[in-house]
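Encoded as structure tokens, the following chain is the form predicted alone, with no partner shown.
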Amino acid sequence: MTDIQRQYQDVRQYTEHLCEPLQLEDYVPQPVIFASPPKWHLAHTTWFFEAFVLEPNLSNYKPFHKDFSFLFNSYYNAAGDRIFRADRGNITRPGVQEVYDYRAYVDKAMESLLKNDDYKALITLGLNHEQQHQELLITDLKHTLSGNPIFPVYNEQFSIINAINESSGKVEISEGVYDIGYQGEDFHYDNEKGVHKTYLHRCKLDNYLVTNADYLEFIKDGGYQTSNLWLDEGWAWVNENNIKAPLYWHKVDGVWQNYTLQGLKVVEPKQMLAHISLYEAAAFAEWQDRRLPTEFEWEVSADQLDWGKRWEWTNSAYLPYPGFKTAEGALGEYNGKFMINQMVLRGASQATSPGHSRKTYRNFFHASSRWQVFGIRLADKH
């Protein structure tokens, strides 16, 4: 078995492994527009291989079902019509078993192309795409289960938020000009390309992340009620949505508890804070008289930092690097068209699939997002 064959098998099996604890009813609900059902993730990651690898490159390939592209295309306009994102939970048909049959059908068809090195780069992109959806599958599922009033357990032995800091102190960057962007031959996304020079002032970043205990002090000190700590848009968000604590935190009989994939648990003070928006991260930083690092400061420091347990908010807008070019065709829609109204996160999280992180990886979300495993690393003000 070649490396790409083994990788294909491992990635595809891991997606299904994440679904093993599910009951049939867990595969379908979509209580909010941004969280897709597990069944949709299983099918969409399969459609990606069918639409972009098999149909253009395997002669006489017959799609599994004529409606599946319409149902399971996500946002690729050039790939044809698709359902509204908010309607993914309405797909009660096809059933779960038919989606698993779809995965098996596509996996079988992929066997011949996996033997051909001409398709290795395209298949590798598809596998990294599926790894992204593995993280989304588990975080979307957590959001869905969190709305169940009995706070169900996904898996007693599975957690995406129980990490604690193993390092302390600070990492210092000297003033100077640094190269930013991916340098190498291994897989990377197009938004990491365009190595360029960036001038940085001398600065210090914490070599640890904000903990639940740290954030509890912010709450106790009236952080959510103190307007001058907040960006104007963040203050409006807090008041419009009645935000009083991180996502999944509930005060029960005077005690802060946290919905986890292991059920409802008392908030553990030493654990790294998770499920926090950029608005909250910026307000906490202001309360501490600190700031969030830029994505460039983070990347330059990465080799010295302890990271990989939380996606860390930076104070950098998601914008193209110099020389960025959108690829032709539907795959050109992968990253470039989202370069507006998004902020960059760096690192990885406990939900990130094995082998799917690197110091140049540019994750991006809107400042209000917090259902992913987002955390806070602070930097000193200049």
Second form
Protein chains: 4
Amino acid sequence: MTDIQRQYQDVRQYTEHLCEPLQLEDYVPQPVIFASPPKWHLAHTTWFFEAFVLEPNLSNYKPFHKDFSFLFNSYYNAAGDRIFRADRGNITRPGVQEVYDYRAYVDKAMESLLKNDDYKALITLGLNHEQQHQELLITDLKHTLSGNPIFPVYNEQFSIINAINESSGKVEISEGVYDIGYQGEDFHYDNEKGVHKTYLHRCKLDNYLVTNADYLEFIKDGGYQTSNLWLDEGWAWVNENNIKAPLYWHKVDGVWQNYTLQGLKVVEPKQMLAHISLYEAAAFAEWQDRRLPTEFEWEVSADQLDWGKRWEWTNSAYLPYPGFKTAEGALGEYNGKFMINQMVLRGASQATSPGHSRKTYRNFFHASSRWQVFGIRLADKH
Amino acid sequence: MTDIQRQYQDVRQYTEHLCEPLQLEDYVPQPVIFASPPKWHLAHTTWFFEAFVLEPNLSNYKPFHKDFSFLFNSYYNAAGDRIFRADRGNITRPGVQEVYDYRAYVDKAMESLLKNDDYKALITLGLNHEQQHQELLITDLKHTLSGNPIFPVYNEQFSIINAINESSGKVEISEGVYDIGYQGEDFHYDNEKGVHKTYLHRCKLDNYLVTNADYLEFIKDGGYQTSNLWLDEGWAWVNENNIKAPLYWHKVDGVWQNYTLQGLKVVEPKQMLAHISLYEAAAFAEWQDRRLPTEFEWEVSADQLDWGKRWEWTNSAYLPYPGFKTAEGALGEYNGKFMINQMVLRGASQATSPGHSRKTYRNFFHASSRWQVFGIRLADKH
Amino acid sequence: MTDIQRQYQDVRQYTEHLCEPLQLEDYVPQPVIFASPPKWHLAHTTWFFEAFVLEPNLSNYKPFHKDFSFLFNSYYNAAGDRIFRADRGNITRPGVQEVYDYRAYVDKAMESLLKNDDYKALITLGLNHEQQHQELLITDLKHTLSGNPIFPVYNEQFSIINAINESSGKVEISEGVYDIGYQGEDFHYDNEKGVHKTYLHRCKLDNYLVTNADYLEFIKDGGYQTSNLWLDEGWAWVNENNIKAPLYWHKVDGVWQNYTLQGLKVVEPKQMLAHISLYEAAAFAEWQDRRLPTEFEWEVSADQLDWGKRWEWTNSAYLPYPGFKTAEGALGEYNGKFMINQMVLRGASQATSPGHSRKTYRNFFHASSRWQVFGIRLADKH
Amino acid sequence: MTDIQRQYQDVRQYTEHLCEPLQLEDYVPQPVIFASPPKWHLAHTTWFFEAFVLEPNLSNYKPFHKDFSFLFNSYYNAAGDRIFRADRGNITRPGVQEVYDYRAYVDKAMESLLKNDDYKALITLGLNHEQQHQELLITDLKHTLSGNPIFPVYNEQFSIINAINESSGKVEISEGVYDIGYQGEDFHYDNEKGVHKTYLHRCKLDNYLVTNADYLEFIKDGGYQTSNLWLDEGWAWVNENNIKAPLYWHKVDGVWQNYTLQGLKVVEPKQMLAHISLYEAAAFAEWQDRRLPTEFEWEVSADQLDWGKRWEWTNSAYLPYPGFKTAEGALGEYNGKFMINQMVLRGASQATSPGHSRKTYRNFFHASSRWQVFGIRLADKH
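Alright, leaving the form predicted alone aside, put up the form predicted in complex with a further copy of the same chain.
And the full complex, kicking off with our chain again.
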């Protein structure tokens, strides 16, 4: 078995492994527009191989079902009509079993292409794409289950937030010109490309993340009620949505508990804080008279930092590097078109698939997003 | 087996019979707020017996699950906290099998009460309640499946719209004072009570309903584009929702087709029109220079009319009869509180459960509703 | 001066008289879609004479301004394109002076037609239309001024709510057949026509209206927090809009005050209640275990009732009388197309123009409306 | 007369000068939440001097009116309760004359403080604040008048878009480290502070802006219908709002015209393009296979560029410079809290007040904004 064959098998199986604890009903709903059902993730990642690998390259390939391209495309405008995103949870047919059959059918068809080195780069992109959806699958699922008033358990043994800091102190970067961007031969996204120089001023980043205990102090001190700690949009967001704590937190009989994939649990003070928006991260930083690092400070410090349990909000907007170029065709829609009104996160979380990050990796979300495993690392003000 | 025992068995089994063609995924979604998932209908009708029959009357009754009262109450404010209605489709646990177990558990517990004549009236109310939900179950399901771009088949042999007129001519009522309201000893709702006199002027009602062929003429004649045929709210509704045909109709390659429980089918000209709003019914009547009958004209004519395939829009608002009284307690919420901004429909449809209507039955919906099997009977203008 | 000449002069002057206390800025805004600016009322009532009286009947008539028909039409679809209703408050040109010039220009042009008896009926309709807008002008203006946090005074000497009951006891109607609808030769609307018989059961109506003192008891007793007093839609309305009192009421330092055209004033206990919705009227009636009368009971009792200070909610939906016919052309849009989802009010209010009501007059509004001078008369339950 | 006295007089008079062509009605409405009425701008800029200069520093100062602080505060949370922003257009009292009286009252009170050098910095901030509102006053007004179907003329002699390019060619910057940020002693905002180094790669910027003729080519080539030219949010924005041209453009009888302060005029091909969003700017750049410059490239090139007629969209997000600090108290809310989800514009427009810009000036708006005089300068791709 070659490397790519093994990787293909591992990644594809891992998606299904994540679904093992599910009841069949769990595969279906989409309570919010941004979180897709497991059934859709299983099918969409498979459609990616069908549409971008098999159909263009396997001459006798016959699609599994003529309507699946329509049903399971996500946002690739160039690849045909899409089903309206908010309807993903209302499409009951094809059923779950048929989607698993679709996966098996595509996996079988992939076998011959997996033997051919010409497709290795394209297949690797497909596998990285699937790994991204693995993280979404588990975080989307957490969001869906969290809305059930009986707080269902996904898996008694599994959590995506149970990490504590194992380092302390600060990491310092001296002033000067640094190289930014991916340098190497392995897989990486187009948005990491364009190695370029950037000038950094001296800075100090914590070698640990904000904990629940830290954040409980912020709440206790009236952080959510103090307008001048917040960005203007953040303050509007807090008030319109009546936000009083991180996502999934509930005060029950005076005690803060949080919904986890193991059910409702008491908030653990030593745990790294999770499920907060950039607005909350920025307000917390302001409360401590500190700041969020930029993505460039983070990348330059990365080799000295202890990271990998949380995606960490930076105060950098998601914008192209000098020399950024989008790929031709539908795959060109992958990253560039999202470069507006999103903020960069660096690191990796406990929900990130094994091997699916690196120090140059640029994750990005809207400032109000909370359902991913987002945390806070602080830097000293200049 | 007594009558009530047999009725109980028949009605309860019929609900499950309607679900036989379903895939498990079909039990889950709620794409629109007004249409509940099959799983919810199965559980809610069972909860009704648990909450209103078993708990107050069976001393040693132990509820099946402590959270079900919360999850499966619908609108009975007096019976405790309700889950927000729009979330019914996102609650994956309890799963479908657990809901069937719930049904069996309650049916078992009901056995002793079914032997006691004291509960007959209450149980009969529960069965009529379940029959109402049977009609909703099948019409809600049709609505959910209709949103799937591959137009799934529920059952190749089953339709709720395949009726044609078997009568012709008109029925005439002479001017005078008539009695209105239920007179008898059998089951009926509180909103039919209050037998009272009403004065009717001479009127003539068609002994047949409007057909698809009739309505196609209206469409062809520009009915949906002619403002002065429409009620003001109806005209706004047409324009805001870009309405161009009855619900479920699609023009495919120049041919009108409609989604049915047998899949997508060509619109059958001789069929009775179905799935139209009161706004459309009123505009169609105006286009023919005729009118919708009042509910009183309908009731007085009923014995001479051929009816039972469509719920028929009347031009009567749903309001209390003189002497109307609500029942005490939670059951009192059944009908009276909806007596505003709804219009009365008379008759029964092909989706109505066997035996679940009578000439005094007052069905009621908002003027914009279309997902029930609503049709049109016209009367001459005075 | 003939009667019609005098009426024309009186009505037209009364509109301008109502505007005397205004600052020029008050003529402009439209804070809510249902309440139009004074400038618009002044122009629209004038446009009515221009479009429906002058243009069809005065051969050499030249419209004042080519765009005014577009700007000041309201809802007469047949009379040409309308400006979107929500924009009325944002149209600063023509200015107020130009609108007064428009009035003078049209009044001048009307002089010759006022001498011709052929136009008397049409002109009388135009004057009644203008009287309706006089009531709206003052109630719309009250709504606009009420949103100003400094609570401006319109006129220290003028109020539309300062009435107290001058009668007591009840009026009883015996069971039987009664005539309903306008019988006579004077002006009346199409919706009052169609004299017809109706059957009434015995009923008793109060000869006085609910007072602020009565309603304060309802508030104190938790009326707004007791779900089972309310219609289902009413309960949703209360909760979505956080309703806790009649419109314009503010609790200031523990004391109920209300915004009036004389500024902010303490709520007067003996005053007839005003500015409540049908939802509130129905809940209040339920709280007293009484009910709202029907419009037919009201009309039959009218000669014995003390009425004229409030429009009084009835529990009758606004629907056509038997034999109702709409007029031809644009004027036919006057009433019939609103006959859905509105409730009938009978009587007249302190804001109603002198002479602009009668016992057969059918006013109608949505159940949630409160900005008109709406009050409550109760009837005994049957 | 000292410099500051003359500046105070000039700036304050210029605001009133801008209002000279107005009818009184024009001062009132606020059709969209982002555009305030002239009356409000006149009062708010005055309130700034009252609240931040007079009240803290003039011991015997008596505010003009106790409610004005409430009515005319904008977004300074620390300075007390604000009137809800969307209501500014509905507040008819105080009227326009009273607002002019307020201005005169405050100007009179300022006289003594203008003689004292201690307040020079604070007063200069107030004047720059007023200049910002001058640009908003005229662009807000244009937006309000543009919604009137009769397209009113503000001033036959005045336009904010009638500029053509007077330079050509490109400006090139060589790779290296550059200083960014304001260096000097004159007035500047806190967001320009924090002089710091940045590393720029070699780049070439056009020495001219995109013209209407250029943009007409983009429209003709189907730019608004070509999804892959657009940012994802931009594509959604185009489709949700049915955007087909820059703001204020109307196709009349096949000819593109645009609303200007001189009324409706044919689009002038040689004019610099105006009133486009960042989404449109980015799509246009992509269509030409070019890009928008960063704000740093712009600032470093500024001395060689011909600029000053348009605010120019850059592809830089509005974020703090290293070492950025907010001022203490309410004035600290001036800039920092808006540093999220906004893009930087550099330059100045024809609507910018004389002397109110410099090469380090950072203007910022949401990517969808169009009502300011925004244009496009392109750079070569790297």
